[in-house]
Amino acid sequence: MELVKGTSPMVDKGPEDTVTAWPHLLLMEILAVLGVTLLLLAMGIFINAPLRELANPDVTENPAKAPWYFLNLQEMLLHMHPSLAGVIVPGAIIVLLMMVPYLDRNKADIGIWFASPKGRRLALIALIYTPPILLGLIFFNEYVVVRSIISQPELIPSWLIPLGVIGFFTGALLFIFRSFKPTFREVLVGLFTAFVVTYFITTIVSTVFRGYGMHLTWPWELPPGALTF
């Protein structure tokens, strides 16, 4: 029986379009390691880091601060419930990360960044809207004081209006994203925008801006120690 040609199997021929692991990719990560093992070290040469005196389990520092990677979660503690700020919410984020790759199930535009110009442009809109709505909130709690106002019951303050804030910038960035008629996969790109811009935000206003009580401060009027990094 005679093959026809064009029709035999190509044992001996990979992908195209493709390039070997070795020297392309573990190349470059070698450089990338042997980089990162160069800063490190100039870090700690160059870079004076002093020991602190001992703790006293007697005296509770003010301002007490979590190491930087929690203090988004530390700056969520200051406006709502502590079970709704260390739990549920970002118990419900991480649920909803892992939950994407059964969400999405099509598999055009996989490992392109932003999934499409159009991606990109509504993750530029998150980027954009994400950090006045966010420190407006922030400033808003913080000289209003939502809690002194509206104490009782502690429902209100901790839990609906927090829950309800949340559930008022989704929607508005949705109903934004909604002009763009954009595809499953590209809302999911600008709420993640949106994700790691509050991520990143929370987490320098707690580390850099909290002072005594976990009040807003000038980062120059800090006191002694409150830098955790």
Partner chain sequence: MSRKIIHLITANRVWRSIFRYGYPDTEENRSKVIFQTFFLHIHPVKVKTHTLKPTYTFGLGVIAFYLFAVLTITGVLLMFFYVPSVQRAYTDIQALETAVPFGMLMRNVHRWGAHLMVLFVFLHMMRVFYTGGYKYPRELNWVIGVLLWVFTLLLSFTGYLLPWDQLSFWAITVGTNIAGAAPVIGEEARTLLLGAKEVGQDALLRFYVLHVMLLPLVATVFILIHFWRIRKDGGISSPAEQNLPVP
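Cool, the form predicted alone is there; where's the form predicted in complex with the partner chain?
Excluded here are partners and other molecules; the one chain stands alone.
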């Protein structure tokens, strides 16, 4: 133990803020591992992995779905240009996520869930704001269909409208955030929440609510083989 000058909260504090990794940390890790082992064994004993008929390129599946964790992309594919849905949006999300620590340099709220009570509130707002808009957009394009209103030139329904919709609703969310005078970190917490909610909802909708021809349906009316687990 070495005492150093500085503003560290550890200055003048003994090692009483610490405990030995064994047994305190390692026992908890072992408990987590045992819990997952039990869960996995139970799943493995009671639920069999799917095995359908032999692969046949001549018999197209309907619906033909990607594995469930890529169905968020396939959901977007229904609403915008394939380049936008399959590559540009996911690529942008990965790059933006990687940039976060280089943009947010303030350590004032490290180690606090949702940064602050205000951050928690912005996350809650994003959690309430996103589902109705997202579901509204999905329903609109299913039952009204953007392309029935405007289909030419192709650029409009496949690029301009989707990008405009994403930009508008993100901007509107940021506008709501602004009235709370949040810090940059609190805005990030809110935006990340909107992303997580979008990610989960598009995945779930496309996995259990889309049947023949990728049209909306109820989970109990799904065609056989529509679940790609």
